[in-house]
Partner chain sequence: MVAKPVFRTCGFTGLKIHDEAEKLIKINAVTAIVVLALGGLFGLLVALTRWPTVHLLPADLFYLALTAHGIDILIVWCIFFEVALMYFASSILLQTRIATPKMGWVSYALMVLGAAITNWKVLEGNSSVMMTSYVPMQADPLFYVGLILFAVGALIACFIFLGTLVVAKAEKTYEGSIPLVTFGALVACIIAIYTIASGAIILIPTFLWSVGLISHIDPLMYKVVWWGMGHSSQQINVAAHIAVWYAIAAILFGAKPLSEKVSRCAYLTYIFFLQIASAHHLLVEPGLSSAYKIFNTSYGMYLAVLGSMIHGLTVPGCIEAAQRRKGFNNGMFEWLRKAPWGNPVFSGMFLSLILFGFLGGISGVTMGVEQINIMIHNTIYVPGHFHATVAAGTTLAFMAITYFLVPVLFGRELILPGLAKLQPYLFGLGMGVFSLFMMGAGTLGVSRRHWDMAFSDAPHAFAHAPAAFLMMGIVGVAAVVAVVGGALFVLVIVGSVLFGKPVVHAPAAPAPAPSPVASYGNAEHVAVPGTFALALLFLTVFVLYYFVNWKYLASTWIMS
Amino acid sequence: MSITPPEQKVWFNEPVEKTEVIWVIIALTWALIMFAMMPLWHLKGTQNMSNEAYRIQPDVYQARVDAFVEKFKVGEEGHAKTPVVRPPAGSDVYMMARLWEWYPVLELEKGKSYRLHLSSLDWQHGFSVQPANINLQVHPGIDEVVTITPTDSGDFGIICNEYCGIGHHTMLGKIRVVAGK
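Using the sequence just given, produce the structure of the chain by itself, in the form predicted alone.
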């Protein structure tokens, strides 16, 4: 029984039972297989997004987002009049997190690739695209760059999945994917 001390004072020199050796071998083999699969999953799998990250000052990032919005704005949406931006395919697109919004609304073409830049002006935020399974952490001072190619048309909601304060539950954004011209 495990709550009583072993009868032998030097218990670690006792022979190990065959079933225990088999389970240790099975666990070690499985651990080695999983360790070998990690690079393969990263290189060949589709679940991991390859990304780049660069240091950037929040005010510099905001200036880039503002210039991006000014250049490619096609409309406004919602009571807050959030700009809707439609950049050309293959371009760099910018989305900014700040208390408590994702800015701007992106309108992207289905089947075209974009380099999506994400950063925060204030706190750490979670970038979660619904219903797609995309989850990233967005930090202030870091320009996170992800290459994306939308495969389905429609509106995709963005939520913050990292608690960021009292208005966290209202931090919503949108990526609209439209059929190409």
Given for the second form:
Amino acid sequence: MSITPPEQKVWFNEPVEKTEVIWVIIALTWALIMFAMMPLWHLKGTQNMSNEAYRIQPDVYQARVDAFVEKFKVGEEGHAKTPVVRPPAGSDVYMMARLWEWYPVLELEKGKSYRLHLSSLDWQHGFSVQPANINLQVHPGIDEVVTITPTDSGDFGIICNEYCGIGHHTMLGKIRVVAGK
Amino acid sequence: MVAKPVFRTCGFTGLKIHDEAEKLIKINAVTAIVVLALGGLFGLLVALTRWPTVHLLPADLFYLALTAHGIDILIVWCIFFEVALMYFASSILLQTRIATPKMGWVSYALMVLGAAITNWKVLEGNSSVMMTSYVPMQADPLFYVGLILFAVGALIACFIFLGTLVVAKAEKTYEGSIPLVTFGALVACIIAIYTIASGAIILIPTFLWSVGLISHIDPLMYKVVWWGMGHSSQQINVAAHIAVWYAIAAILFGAKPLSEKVSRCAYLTYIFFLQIASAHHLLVEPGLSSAYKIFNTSYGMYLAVLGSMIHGLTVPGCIEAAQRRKGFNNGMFEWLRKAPWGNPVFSGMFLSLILFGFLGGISGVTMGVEQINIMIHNTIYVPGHFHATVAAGTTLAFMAITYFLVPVLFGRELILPGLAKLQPYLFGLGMGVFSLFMMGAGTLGVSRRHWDMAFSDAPHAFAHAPAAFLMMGIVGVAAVVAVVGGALFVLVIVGSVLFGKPVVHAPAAPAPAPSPVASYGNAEHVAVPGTFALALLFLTVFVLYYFVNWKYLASTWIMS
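Other form of same protein, the form predicted in complex with the partner chain, not the form predicted alone:
Expanding to the full complex; the earlier chain stays at the top.
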């Protein structure tokens, strides 16, 4: 029994029954298939995390975001008057997290790619684009670059899904995806 | 002068019980159950706040309750109970005295003190940093001190367990190898030791940072090391509750492992492959390469998953073999139908096995895939997964064995046997539905650790799908059912300990005297077709669910 010492002093020499052997082989095969899926998706799939990230000082990041907003600003939105920015397709676009806002509002074209920069000025935040259901972690001091291509048009909410203090639930930003010309 | 150890013989099981060990087991188990009640209450408050139409607490109290719930249940309840299990698996199963009982009390005092300090700081309201306490968000310095003291206490308990194994070996109280259940506890103990080391490496500098002696802690480094503690600590639970499954199979059915070799090797995979697999918490973290993520989640996680899949076959397999030897041989499933479903020791254990495997295991492996994690990270899917593993798996298994231990250690019959019979179903099925619909809501993008899924004060507007609100409502209802189940457990156990009738010592279970050395392993070559069919059903569900998630991932935005 499992609560008494094994019957065979050298339990390692016990023969193993067929059912167990078959199950171990099946389970191992399945584990190998699951392992193979991850590198395969990097080759064939189109949703992968970028490995591009740089150390950056928060004030340097903020300066870049400010310059970006100034260059491409087309309006304001929401009761905080968050600037709406419409950058050209294929360019570097910036999203900045801080307690408790996402800045600015991005207006992107459907089907076009952008190099999206993400960073935080203070604490960790979670970048959750809904309902597209993309969830990335945002760190202070790290400039993370992900190339994204929106495939649906419409307004997308950016929810902060890493707890960041009492105003966490108000930290809602926006990405607007418009149909191309 | 060391007093001569005092033993009594349990009239119920024939086990030789060391007086000091018994006291330590009782106090740790009772404390665990008190903490379970407290943590469960916080859990109820959290669930009632996330139920959209109830939305009970204001935001600050919600985050406070959530922090307390996480720490009390995931750490304090589980570890107190595991300490009791380690003492049981060493001293009682090996029929020996416990090593250094005085240190056992020191360990207990440190754990209580640490848990109390951390709870005090959380309830004071300035340490709502969540169970993960990521820097640069800062808690009160004493919050970290409490966690460190608790960990030191637990570490001492681990060494007492190891010391007891040494004593048993030296005093030759058993022959050959340690029993499988003790082996499982040993695996839990080894994982606990390196988990606590990882916790010390991160929490001590974080404490120094919180009092201003260190100026900066890198948030990414913090997470890498923190998860070395965070996830491995859950593997202590897994190793411990699987030991409980084997123990219950042996106690109720006299089941032998199908083969010692397979079960023990499956346990070893946890020790060898789990630690660095904590990378699966960092899959959408910037600054870590895909190569690192894939390497650690493949070798580290899948080989540990392999261990769990093997236990998933061998535990019900040994029950099936035992039942078939008793003559329940009709068809594939007579052994299971004729199992004692009215006995909470069995129903709790078997529900724990099924829910842990089907809900917790499959969801955990799926969200541990580098790319699929993009859709799941930090959504409420994550607590859906770990409530299936920790609440429906570990907690339910611990509840089940408690129903056995109360008559043995406290010598009391259960009060309210009708409610005790119902309890595992209420708690297990409530938690199962709760977890399942949390996963559903997470797939629709609902965040975890979030006070207001309606975003009423936000600068922009966003509305979740109506189905997400419906699912969170179902989550709320199921949570209430589970909490009723949990409260019944506390009621029955505390009531039995205080007011239960003394047990009349009719030897109800066979004394676990060593059986004659007559056979090979393989539970004497009884075939287990029913278990194999269940395992194949499990695999089918697993494969389907896994690939559905890839398909779902392929429909979101293109990213590289």
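All values reported here derive from a predicted model rather than from experimental measurement. By rigid core we mean the largest C-alpha set that fits within 1.5 Å across both forms. Residue numbers count along the first chain shown, from 1.
Undergrad: Using the core for the fit, does the CA position of Thr170 change by 2 Å or more between the two forms?
TA: For Thr170, whose C-alpha is compared between the two forms after core superposition, the shift is less than 2 Å.
Undergrad: Please state the CA displacement of Val10 between the two forms in angstrom, with both forms fitted on the core.
TA: Looking at the C-alpha of Val10 between the two forms, the offset is 3.4 Å.
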